[in-house]
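In the block that follows, a single chain appears as structure tokens, in the form predicted on its own.
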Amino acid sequence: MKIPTSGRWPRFALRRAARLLVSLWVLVTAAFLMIHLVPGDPVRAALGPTAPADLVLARKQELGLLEPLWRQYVTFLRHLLNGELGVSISSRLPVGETIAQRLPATAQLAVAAFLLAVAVAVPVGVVMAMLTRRGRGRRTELAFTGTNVVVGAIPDFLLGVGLVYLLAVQTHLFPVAGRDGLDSYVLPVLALAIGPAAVLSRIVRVEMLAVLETDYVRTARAKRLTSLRVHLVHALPNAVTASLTLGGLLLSSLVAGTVLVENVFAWPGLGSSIVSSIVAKDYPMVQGTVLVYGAGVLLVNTLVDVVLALLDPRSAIGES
């Protein structure tokens, strides 16, 4: 692979740089306001109302919360690029290591998941579209692009719900919840990725569909090639970088997605713990936990319109 070495390539690195700095200033200034912008008092609110004044005011002195906003920012800003993220008010752990023990099982749902996707999308995609091709099969592509709107309009957790009471309560193939062998993993894997395959899949076969139709592929039909190497050395590489960009936003719903998925089937990650630190009112737990999921969503996009600078420069470098 050629990596571009035109003034153009440093241009576009720049411009995506300063496009993460700026999204990553945003989030962080976004998830410092949440707590003040939360009606009544969110200390008060974490430790109940039936909590001595004085045992209020002390929390609120521990996290800093009666100094002036503008020196809260500078502390949080400070604190932040230290790598501390605050001090969970009900645990009374450090936000990072919570949020370091709980990583891993989000990241690992979060991957599996994708990987599945693409796993199923990508040949499903290529069949349909050798069997729809040219008008071809019209109840095939009928049934094909209904069950995808169906599917892929029904919610993840939804999806969960459904699994455990086929595959868990009636024929106990898969455990109920928890995170315990690698038979844990299906079901969750599974909710998370159906969706995001069905809609990966549909626009594979388009862009296949189009691939199909371009000049190279017609040379490379004319010099008598086998079908099979038609579609997959010819076709099948240009259709699945066009639809790499979906491909990483699919991943950055997947990684947003666990947060409901997590509950679901009591998984031990961030999904879960962001969710009983709202109810719980610890802010600075969901403060932490928004933090994470929201960097690696930028991080992924980043990433994924780097690597398609690097497959088709032409077109997205020339965006900057």
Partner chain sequence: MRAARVLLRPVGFAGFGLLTLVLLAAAFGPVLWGGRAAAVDTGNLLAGPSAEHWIGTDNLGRDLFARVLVAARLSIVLAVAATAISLVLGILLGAAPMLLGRRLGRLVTSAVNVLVAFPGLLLVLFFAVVFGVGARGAALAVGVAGAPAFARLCHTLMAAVSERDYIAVARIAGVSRIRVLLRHVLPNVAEPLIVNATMAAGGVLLTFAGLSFLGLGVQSPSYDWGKLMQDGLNGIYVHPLAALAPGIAVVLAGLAFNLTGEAFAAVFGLGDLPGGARSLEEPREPVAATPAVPGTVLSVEGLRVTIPGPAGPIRAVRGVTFALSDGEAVGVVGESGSGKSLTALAVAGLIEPPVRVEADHLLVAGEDLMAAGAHRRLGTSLAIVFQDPMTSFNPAHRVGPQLAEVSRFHQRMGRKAALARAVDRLRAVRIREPERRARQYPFEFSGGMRQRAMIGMGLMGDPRLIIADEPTTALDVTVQRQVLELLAEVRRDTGAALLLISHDVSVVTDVCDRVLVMYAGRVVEELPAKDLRTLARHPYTRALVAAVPDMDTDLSRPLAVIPGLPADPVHVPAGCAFAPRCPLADDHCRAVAPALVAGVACHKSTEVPV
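Between two forms, the rigid core is the largest collection of C-alphas that superpose within 1.5 Å. The model shown is predicted, which means the values in this text are computed figures rather than measured ones. Residue numbers count along the first chain shown, from 1. Compared with the form predicted together with the partner chain:
Here T145 does not count as shifted, since its C-alpha moves by less than 2 Å between these two forms after the core is aligned. Superposition of the core reveals a Cα shift of 2 Å or more for H234 between these two forms.
Superposed on the core, the two forms differ at V211: its CA moves 2 Å or more between these two forms.
Starting from the form predicted on its own above, please write out the structure of the form predicted together with the partner chain.
Here you get just the chain by itself.
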């Protein structure tokens, strides 16, 4: 896509970058404050009531918790810029190392699920819009929205359990858990993708129905293009732009959804480690994971905005 020379794009880039930076700052600060917001003595809680007092003190020293708050904050930021996320209380391993080891498994899951959801939802939504337009296909519409609401209401981890029961326990088609070979991806990706695909296809259908009633689609029909061209070239881009805003939210919630699904499938990703570290009160580990998840979500949101601006240049001028 060629970028016009007017000042619109630089201004958009500047505004969007500023928003990303502010959000990142909020995220980093919240992650820093997390350990200080915990009531009582977090280190004592992490090591248990039987831990000797000097060990607790030594650990506090190590975590820098004895320094004044502002200095801790500065140190935290400096370490973060160097890519240091501290050392896990329970495993004594650098947090960054553990995350780097586990992040790819989570990212693969989220990306594969998102692609699958979009690949299913857009055609389904478009076809449903064409079939149920202007009061046609009442029964199809009822069946579609009905299943959609029900499927959309089932949370991903429950779908995971159901899928395990049907496709792993009953039929042995796919492995129950773990990450080993391509077929181990099928169930977790399905569990993650089905819900968002249902919601997204409903959105695509509604947007498509709205777009098909617009004046510019009538203009396209006045040009006597084929119905396929009217739908795909003239209606779809506009329907997708509108759907994408919500799709972006869906993608970021999908990133978070990996936490639950990973626990169902014993997936060796970040999601299973964040839960165990919350339970173990391993604060540096939780802090690091929250930062990575949060940053991932923020990047996804920014990416969606940029794609949106490319598809629909008007959104680049709109006030945020």
